[in-house]
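Starting off, we have a lone chain in the form predicted alone, written out as structure tokens.
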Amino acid sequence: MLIIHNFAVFEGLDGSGTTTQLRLLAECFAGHPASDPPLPPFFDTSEPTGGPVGRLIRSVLGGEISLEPATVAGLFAADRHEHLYGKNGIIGRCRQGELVVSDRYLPSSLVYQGITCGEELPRKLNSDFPFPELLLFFDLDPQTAGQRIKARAGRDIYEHLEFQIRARERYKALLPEYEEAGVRVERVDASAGIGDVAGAVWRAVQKMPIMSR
């Protein structure tokens, strides 16, 4: 399987801390411009997407339409490709020397579309797709993420308990497939202040070879 280098994804439940690491991260890169050595150029992003397909997904996870599980797996697949693709896509930006981060990537399509409709088409349709170079899994159990879900103003369909065990279970049994084909995958303690889980993420970010050209 061909490995992106360059480029790392966080995944984790809802309410893991996913998008907040994501944004202190940035912030960590923006404010270091003339470090020794000097950082590499940042983007980050997230799935679903902001383009016209995510936009779409976004309104089915927000229950504002509603379509079968099915074509929400396909959707997620094709929003990928452009994701990855694309004008200004992921790989091309790896390509230019650029650290890509991601806020969920193809694991989980493997996780939420393997629940609502089974492992074989998530895994079909999404069967060509490259690996990412790094992979954090941010690591909480299903009761304090849905605690953290409460805060929120609103709830996506999947954000519920019973939905969330059975993801944390899926991911369990995905990562080792990723340590095999040569993902490094570290393990984030979720549970942490999110000081402590921002400097894990810098630690492991820190160890990818892009850091120390």
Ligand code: TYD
Second form
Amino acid sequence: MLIIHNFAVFEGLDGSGTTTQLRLLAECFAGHPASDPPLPPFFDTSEPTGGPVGRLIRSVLGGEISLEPATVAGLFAADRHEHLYGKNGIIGRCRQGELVVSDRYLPSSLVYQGITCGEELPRKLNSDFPFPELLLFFDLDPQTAGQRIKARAGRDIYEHLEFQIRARERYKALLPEYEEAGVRVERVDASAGIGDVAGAVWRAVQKMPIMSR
Ligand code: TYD
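Please supply the coordinates for the form predicted in complex with ligand TYD, as a counterpart to the form predicted alone shown previously.
After this comes the whole thing, all chains and molecules, with the earlier chain placed first.
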């Protein structure tokens, strides 16, 4: 399976801090413009995307519209296709020497849609997509993750404890598969303080070859 160089993804349960940490990482890049060697151009992104398919997915996640689980799995794959290959997509950016980091990617489909649709469908729908170079897994127990998102307005359809417990089990089973495929998988203790987690993320990203070019 093809690996996209210069591409990293953040994965974890809802409430594990991927979104906060990606924002902090982007701030780090913006705050160090003149380092030696110079930092590569940085692009942070997320799935579901802000594009038309991603917006449709968000209305499903928010419970505003209801679709069959298999339809939703198809939408995530369609959104991902656009994210990779569409205008200003991940593939083009990485080829041009940008460092791209996405808050969620293909593993989220195997984990979340694996629960709603069974193992086979998300694997089939996602079988042609390339792998990231680095996968950072934000490891947090589902109870603590649940406490963190409790205060959030408008929780999505997957944000309940039983679902998140199953999601964590699926992540744990999936990560070795990625390692075997040649993806660098780093597990971050997401129960640590925000600054410590940010430090661990920074160190993991530093090890990407693009950072020492
Ligand atoms: P999330 O990162 O929680 O977005 P936000 O911070 O805006 O709430 O992602 C939204 C949800 O989408 C999350 O519960 C995981 C789910 N998801 C899938 O079910 N499959 C996928 O392929 C992806 C990318 C996300």
